[in-house]
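Given as structure tokens, the chain that follows is alone and in the form predicted alone.
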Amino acid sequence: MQGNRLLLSPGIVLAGGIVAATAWLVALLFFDITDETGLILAGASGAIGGLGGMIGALWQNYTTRHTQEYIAQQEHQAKHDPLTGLFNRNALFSELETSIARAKQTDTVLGVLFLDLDRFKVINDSMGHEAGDDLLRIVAERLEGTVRGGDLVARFGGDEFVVVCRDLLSEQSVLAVAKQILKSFTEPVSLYGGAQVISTSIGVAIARPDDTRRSDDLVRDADAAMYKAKKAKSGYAVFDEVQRLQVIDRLDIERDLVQALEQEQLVVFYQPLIDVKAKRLYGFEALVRWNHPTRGLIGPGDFLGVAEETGMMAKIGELVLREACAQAAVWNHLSPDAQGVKMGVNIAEQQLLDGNFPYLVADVLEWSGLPAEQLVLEITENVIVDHLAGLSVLRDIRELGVSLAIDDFGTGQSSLSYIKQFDMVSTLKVDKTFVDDMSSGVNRAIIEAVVAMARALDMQVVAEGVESEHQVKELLDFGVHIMQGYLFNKPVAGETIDPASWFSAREGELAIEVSEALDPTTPGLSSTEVSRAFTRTLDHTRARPKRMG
């Protein structure tokens, strides 16, 4: 609108000049002003009109040029990343579609390289965001200086970049570009007077002239290959047929998982935790399984990653929480010995970041009738460290009377400076990797340190992945007496657990005798029956954490 007003200004000036000249001519004709003064005035009016027209023309040229520059600037900003000046994500897909069509017409090979910086988070966290921004600019300049003139470089987001290699005659030419980029990254980067070595992992997707993939398909495939390269620490990896089948399978899982939630195909299994010293059942960990209509029973490792990426993890987490609390409440009714047994439920990252999650926990406890002190919510070490702001949510949950545990402890990034902030946590679960090889001096030292730290902080320690009697004896020597693992029992469905035999204390010296005593013979209630038994409409105000009003 402003540009339109500017374009009207020359016309106004020119019209004003013409009107002035016309006025004086009328005055000459009607008022018979023929003397020298009148002629001078009429000439001056004409000159003013002409000058106005000339000024108007110049102003129009100026405003038109600057309006075009403004439009061009807006178009550039819409297509380019403001930090690095490279093409942005939207422009990448548009340019890539054009490149795909061109490759088909010219019968050439197209390459898409997806880059992710390997140590960016470390530098960004340790040196600050300004250093991180400087590093991204340097990487952008280095990429533009490395690729060929006709190639396209874009910033995909964060520390991710995409290079589109065009007009190539062979697949080897694409790999040559990837190798050249890796070579350019061997040169250290100067940041704030210090030299930093930054590496990258590259995923490569190659499109031949007869390829039917579109721009988003190629970027997705290159991204998948990048994760393969990062995991293998190989520098670069090419998207292949095996990965193509994996991508197709992932899309199938994603589609079927939506139906699984709608059709109640997800079920909860329970793995027991044994207090070996007291020779009794300490608790359970609730673990989700997928009873797929064609694939059979699927473990969490095959679908929870997809659930996290697609935002379905919160729904699955709520389902497991409700089923587990309802099942534990049913056992409480069926056996007095079950009333002290803990029920552990894993918290997903999406749930920890949801400020309303404490309300959900309070709601589920009231709905199921399970005492809060029997519920233990487990959070992985990395999730809690990456989201320290979520500690307020955990404190709200703790005020409900619910216990909190850190799962897979020892495998993450926490340190003593973080642990002291976990004052609401009551249990540390030592990861299976340390239990597997306690002959290693390092692993033994870690377990001893965890136990000593837990005692100092008044925390309970649970050992995961116990599979032999020898491990039981060593863990008891360390002072760890609560354990879970296949030695005692694999995760089982709720209906296979008989409260009459599972919840009473056991005699015997070795854990294997506990395992034999836990062999289920009498079925209980199915998870579906448990859930339906407790489903009812609440007609009163649900419990709220005190700190949240």
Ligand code: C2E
Given for the second form:
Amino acid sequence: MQGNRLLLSPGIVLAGGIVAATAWLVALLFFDITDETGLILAGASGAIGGLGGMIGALWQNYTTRHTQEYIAQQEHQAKHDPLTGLFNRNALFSELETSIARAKQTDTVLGVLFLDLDRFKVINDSMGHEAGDDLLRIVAERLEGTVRGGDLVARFGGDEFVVVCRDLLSEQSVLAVAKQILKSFTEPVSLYGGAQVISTSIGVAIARPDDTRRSDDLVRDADAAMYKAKKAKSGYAVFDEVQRLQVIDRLDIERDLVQALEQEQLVVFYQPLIDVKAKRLYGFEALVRWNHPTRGLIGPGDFLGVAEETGMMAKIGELVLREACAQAAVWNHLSPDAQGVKMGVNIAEQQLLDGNFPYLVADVLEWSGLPAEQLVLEITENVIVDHLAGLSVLRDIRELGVSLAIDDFGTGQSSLSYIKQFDMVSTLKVDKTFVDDMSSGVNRAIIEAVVAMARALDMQVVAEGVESEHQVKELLDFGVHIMQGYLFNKPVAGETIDPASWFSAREGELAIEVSEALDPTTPGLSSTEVSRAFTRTLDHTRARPKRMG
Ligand code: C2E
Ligand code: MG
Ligand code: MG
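Now that you have shown the form predicted alone, what about the form predicted together with the named molecule?
The next block holds the full complex; its first chain is the one shown before.
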């Protein structure tokens, strides 16, 4: 449309000229005109042509101006965030590239600050999205008011902002800007008439003139430093050498993990849960390990985070689920006493968000032949609270006859009231932090409350991370009798577990060992002896179901 308008104005000039010339020609050829009339006609057509030209020129001027405004407006929209008016993510990267080049030319230091608002989600959820938007606009204004004229402020997305400090002479100046921003946040924000205290965590990446990092590297590093600041609650943190190595390490893990899945380097270990009162094995928890070709055995804490970020969690989760169900089914086959034993499998957030997950569970149960009542899916408290709306998946799983346990109970948002909605949860696993310090009055009160509630709602309570006989005694006093911990056994490979001793033959002996170990007046058995009762191994070769495609 703009292009048409541009073509129109020279067209009008031309049309004016053509009209004049045609009139003159027609007059000459077809009419008997005197010289005077000819002159008048010539004058008139000249005037018409001139007028056409003038209109054309004016039109062209008008359309050009409007076109330029339109183009400028389009360019502005492409580069700016509509909510705050700050540079958007794309513009940030291109401006940062230019700034990096300039810093090298002028031999100056460049600072990239990555900000993430603390508790923004809480404000957004509790006060509504409009309040959230207002807050983001206020933060944008504050940032622009705090940084120097030559600096650049961008909204990276959500509640994340990036500030680029340019033309600095020293690294200290970058830190000064970070401190200045933190100071500007100390003043409360007025939202819907109420004063809200907001805070932010800032990650700082500093580029000296000889730095070889590109714009995306600097933003990534500042982001990593922001996580460090958030974790340490330190306000700001600077990306350093240690973190650089961690980032490289993380990238290595990400690359190797793809291979790990292809080459079956992931293995499942099993840790027993003991019913100390009934003096028997209650169940197992399946825990994934990575048999890394050069690093050795790696625990889940070192790679599951990367798996979640890179979307590999669903595959890993399925592998563990299949492996654990197959293992439990094999044990059922080898020992009739294994049939009442539960198999707990941890389920990650990504798996639960997939509506097809219940079908996968049903498929794995059918494939492995494991009765649904033996499978317990462990889900952490925060995942459940965050996805109250998506609970139909949990309900579908429950309908299969599979039980659900809330893992690390007490460490999350711990709103006991929401548990009531979960008539489908059968077990609460009290987190190790409470078991670790039962001398604390608060912890004691929490354990007592959890046990009372579980009793009222007909749920099982499992204590995690039991390491001493003293803890066993205290937990029994609280009424908790199912326990899991290094006192009994560390997680071990499936093939080291001998069904003959674990599920049946050893049961009587185990009863004596545990109860004696609990009685401080008799020499009894040491915790290592108790645990040996569970780890006694036999070289055991057996057939396993083959994994389906
Ligand atoms: P979790 O589900 O709470 O598992 C219990 C963790 O506590 C295990 O750590 C276990 O080895 C450890 N533990 C048990 N008893 C003791 C004790 O007495 N003392 C101490 N210090 N630790 C004890 P692990 O195997 O490193 O697993 C850590 C977490 O990784 C698990 O916590 C679980 O959240 C996650 N995880 C492990 N395997 C999987 C998996 O297959 N899928 C998913 N989604 N998460 C998994
Ligand atoms: Mg667990
Ligand atoms: Mg746990």
